[in-house]
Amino acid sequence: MIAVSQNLKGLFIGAGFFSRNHLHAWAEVEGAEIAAICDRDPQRAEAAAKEYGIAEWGTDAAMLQSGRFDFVDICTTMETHEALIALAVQAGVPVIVQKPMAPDLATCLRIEAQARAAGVPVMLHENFRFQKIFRRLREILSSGEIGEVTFGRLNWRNDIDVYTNQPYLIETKRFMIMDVGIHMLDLARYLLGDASEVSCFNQSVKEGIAGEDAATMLLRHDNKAVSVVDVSYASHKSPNLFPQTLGEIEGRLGTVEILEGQVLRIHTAAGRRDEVLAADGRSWTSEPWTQIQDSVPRTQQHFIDCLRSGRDFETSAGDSLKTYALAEAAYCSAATGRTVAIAELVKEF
């Protein structure tokens, strides 16, 4: 627990595509502020510092070890995370890090073990579960209104151009599952509980990419519920549904549909009703990104609130290992054509 009256001072690492959402959000977070920003490209670091009123900028992440920071936000690609988190662990600085934690489960396990051994808290920036619609859906499920959950379907299919702003994705061999699928697997765990078995089919629809741009995963949850997690960057629809997650959750007493326009449609014996989850109305958000952008301040506020109170993060590195085990199992299933049990990959799960 960090018990201080002043704002916690943070270092922000990475001034790339998604960083603007983090930086706008930090300006809203109570109890924290970004004191410095670091990027390997000096022009990007300086430009971001000027735009967001950050007092200091640099190009060497070793500035993390100066003793001046209470936390670090790592907003870089997954291949850099192990080394950057190691720097934070050496400095004893709590971490919030963009997903994916790492390219594979073995690396995730190393990162988590090193941080846990040093007593340094690490949280994954899994913002899908912090979207307003899914916080409300979780409330409905917890209330028992639709009874014990038996089935779920989470669908994220669109043809948004991710390659212009993130060209490295063209060469990424583990692509769709690690880019958006990891959010959806975390969401499946959040809504239906932990899962023990995975079956998966991957597809590479776009020509010239190294990895999969579509995946369909079937999960058997520990409570015997079943869910389908379906993701694609190669689904052509008009209008484009990006970035909406659609689907449904079925229970023994009813069903909740997740519909376009941030609508929850609840079916029970009492009838049907719709709940519309309106956007927060922030000045810096814009369609079609608003739904995701609105979740970023909630994610970062949760991180700071937990640091101050000593509570566990919802998406701690330790908890998130269960999500990354599902992703690893999905890749194994796609490669072998069989259902993969999590226990095959990580015995303690």
Contents of the next structure:
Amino acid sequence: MIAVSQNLKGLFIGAGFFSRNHLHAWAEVEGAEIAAICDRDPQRAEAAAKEYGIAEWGTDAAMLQSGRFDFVDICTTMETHEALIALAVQAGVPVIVQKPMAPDLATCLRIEAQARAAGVPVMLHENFRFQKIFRRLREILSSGEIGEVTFGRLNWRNDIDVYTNQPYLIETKRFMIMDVGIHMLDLARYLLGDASEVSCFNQSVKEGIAGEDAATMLLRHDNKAVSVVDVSYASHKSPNLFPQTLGEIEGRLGTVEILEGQVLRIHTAAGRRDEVLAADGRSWTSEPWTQIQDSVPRTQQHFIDCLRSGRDFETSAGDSLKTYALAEAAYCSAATGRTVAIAELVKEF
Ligand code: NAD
Ligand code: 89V
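One more: the block was the form predicted on its own; return the form predicted in complex with nicotinamide-adenine-dinucleotide (NAD).
So here's everything in the complex, that chain up top.
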């Protein structure tokens, strides 16, 4: 058992585009520190070690088997996650891994089963639900102020140039749903509860990309609520709303609108009020990424707090299977033109 006073020592894998947000955030997280960084590109590994003051760097993730690490943070793309998580599971090292968990549900199920069989905890770094505005919205819903939820709309539409920083998105066949849809499906579960049926229409609007860059999904939740989740990288508006999620949640007694500028507008019989959720004002965050960047330290602190207390992760691999089943059902619905029940894809969770 690691003394509370001692920091948990982590290995960080994947010194690419998004890693800087993780590495800045680890410097803020209480009870943990990054002891070594690994990237198969030695220049990236060495440069990041220098920039973030990390004592050790390497190019081979097998360093996981050295027995020196209390956890590993995997910040690589989805095709690499199964092999890297398997290395960690073999070494008995707890994992926090970036989304998407894997390209398809079958691989997600394999990963989760192996980790569970070995008793190694795995958490998805799914940070949209850790955004300040959605923590506050969850509180309002849990307070009962708008009553039992009956309907939700979550939309994430803009035309940010995501391709320059994340060129792998141009080639990937499963694009919009796995890149942003997965954030929205997790949010829909977090705000409206589990869902079991999906209807989906996909579109490829922009020329020259392999997968869909827009998707419109209809969900039926287990509590009979219905939600619409729509995402697009081909939505031209000024100002560009990246990375804001807009929408509304309706209940039997009122409605909460999710408005531009991180405003929650609460409508009840008592009247209407606005709550504005300001950014945290960190030195290393900058528009338009601030809303996402501010959620990274919260996500990582949750991982460490749960590791230390033994509490279940909110976005454990096991819980996240329900999110990836919805994504799989969405692709199946888009391909077949019919509503798909996740029970068709997975006997039980
Ligand atoms: P990237 O391709 O820029 O960086 C990945 C790095 O991992 C590269 O430097 C690569 O050399 C390294 N790598 C890959 N396989 C490796 C291996 N087996 N061993 C060692 N190093 C290896 O990718 P990125 O844009 O930083 O995205 C990483 C992940 O973060 C993606 O899954 C993406 O979807 C996700 N992401 C999440 C958010 C968010 O949380 N909101 C935002 C952007 C990206
Ligand atoms: O959050 C993500 O996963 C990224 C995005 C550009 C949306 O931030 O891909």
